[in-house]
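Shown next as structure tokens: one chain only, the form predicted on its own.
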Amino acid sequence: MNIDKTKPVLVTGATGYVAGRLVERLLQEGLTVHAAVRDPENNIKTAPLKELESKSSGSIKFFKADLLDKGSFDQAAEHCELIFHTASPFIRNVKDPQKDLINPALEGTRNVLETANRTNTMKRVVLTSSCAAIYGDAVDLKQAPNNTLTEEIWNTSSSLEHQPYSYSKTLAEKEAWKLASEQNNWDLVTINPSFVIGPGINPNGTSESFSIFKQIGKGDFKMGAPEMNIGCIDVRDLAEAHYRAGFTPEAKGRYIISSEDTGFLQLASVIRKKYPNYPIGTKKVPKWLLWLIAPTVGMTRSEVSKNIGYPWHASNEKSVRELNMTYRPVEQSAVEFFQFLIDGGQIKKR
């Protein structure tokens, strides 16, 4: 499936954390980017993208679109052969999971893919999914072959009541594959990243990644950090993975995009070593204590029971083999992300 680079490329949620670096990559290649955003007049959010355009050989055109507004992506998709659907909320503590997570993820995916169906030039859709669509809790890895997450595995443990963010990503990706199977004009490739870190294009981002690193910098974990193991991926490598998934003709299926297996304790230790003047704790919070105080730190006791102290491992072999991906070390990404937030005023200088 060859994509014509003289045609415009649609990016949904273009002012987002991951999308910003993807738009940068596309502009560097001289492409025309159709940036779908909720409010094209919001200069605070669009200014970083306009600045990227001024430094590149590509061009960007903004379109007003909303995940829950049916047909609102149609104009942005005109003449496009490729859509990168990155728009989906990444927030954990919400009052109404159905309204704040499930509906935007599921209905938004339907909306964008129905636009793809109506666009007769469309050849490929690259969907930003998540490792959250592969597993719900770290304890789930005990059931995985060789205790390792691969693209063949699906999250079966999340629900509206337990890990609703992961549930939203699972529902949205399954819906995407269903809609893709019902037509023959375009193909679908999904990108399934682990926890995204690294410098974006806008220090005022609202991703959960920003929130966690700001908590580290403010000293929220100065008495210790939970033994919660995860994978990490640099946002710049993730943008590159999207780009290659879009323009590699042979790309197909799902791709786990993850640099290394790590955890919040390791991340805190890496940052503390480089920034000793910040109140960063590197001791492990006992699981029993975290279980007791879980509601006060934004976790449920079920999440503590099923995620703290368990190993985490995912295979990125398919992305290396088929997309020729290489990955930055997590230590570099963590330090550069922390400095990015300091430089942007999100973490107080010391």
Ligand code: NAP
Given for the second form:
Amino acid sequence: MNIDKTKPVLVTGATGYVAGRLVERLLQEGLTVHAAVRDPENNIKTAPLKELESKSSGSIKFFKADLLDKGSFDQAAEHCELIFHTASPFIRNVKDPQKDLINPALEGTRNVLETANRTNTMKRVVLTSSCAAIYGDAVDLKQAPNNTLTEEIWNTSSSLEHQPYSYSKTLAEKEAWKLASEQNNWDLVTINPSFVIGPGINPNGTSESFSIFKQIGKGDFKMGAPEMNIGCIDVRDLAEAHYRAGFTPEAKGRYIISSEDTGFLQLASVIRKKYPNYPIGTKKVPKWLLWLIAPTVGMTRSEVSKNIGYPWHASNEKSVRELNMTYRPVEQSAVEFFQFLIDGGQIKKR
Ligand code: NAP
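Form predicted on its own done, so how does the form predicted in complex with the ligand look?
Below is the entire complex, every chain and molecule, led by the chain shown above.
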């Protein structure tokens, strides 16, 4: 199944951090991007995309659409053969997880896929899922074969009360596979990234990726960092993975997109080495202490118990084998991301 590159391509959530680099990649190829955004009049969010357009051979057309507004993606999908569905809230501290996370993720995915069903040109949907749909807590890796996360595994431990963001991504991806199996017009490929870092196209982003690096820059980890192990992926490599998932006819199923296994301690050390003027501790905060202060640092005690001090390992082999992915080293992405946030005024210059 080949996607016709003369046809427009729909990107939902085009003003987001991850989507920005994807739109850039599509414009570089000379494609026409239908950018579905909540507020096309918001120039702070759309200007960086328009600037990319002016430097590329591609073109961009904005459409107003909201995940919770049924049918609002229809116009943007007209004549498209491919949708990249990236829109979904990535916020950790929410008041009402059902309203703020689950509904936009789940109903939004349904909404976009129903649009795909109504668009008779549609051939493929690439959904930005997450490693959060693969595991809930680091302790879950003990149950994984070889203690390694693979595309075979699903998150079974998150709920509305515990890790609701991960729960939202799990429900949304499951729903996507269900809806994909109920029709024969388009196929579904999911991208399951680990924690995304690296310079985006707009330093004023609100993604949770920004929050953690800004915390590091502000000195929130000056007494040390939690021993929280995670995987990281550069936002530019993630854009490439989306692009390849969209345009590789044989792409199939889920793809874990993750460069390296790392952790907050390693990230803090790498940044500290390059930016010695910043108040960044590189010692490990004891788990018992973190457990005690958890609510004051935006974590629950249960999250601390189940995520601190456990190893993390995911296999990106399927992406290398089938999408021919290569990955930037995490160290480079971390340093370039920190510098990007300094240059953009999000982290104070020191
Ligand atoms: P982001 O910058 O906050 O992007 C989220 C996008 O979703 C924004 O464009 C936002 O629109 C849009 N959105 C949220 N609610 C919406 C609604 N009700 N209607 C329409 N659009 C809505 O975060 P991101 O990091 O780029 O995340 C993009 C995708 O990657 C998400 O699916 C996320 O789950 C996934 N992901 C991210 C990471 C990571 O570490 N960053 C890791 C794994 C997976 P506005 O611009 O109008 O706010």
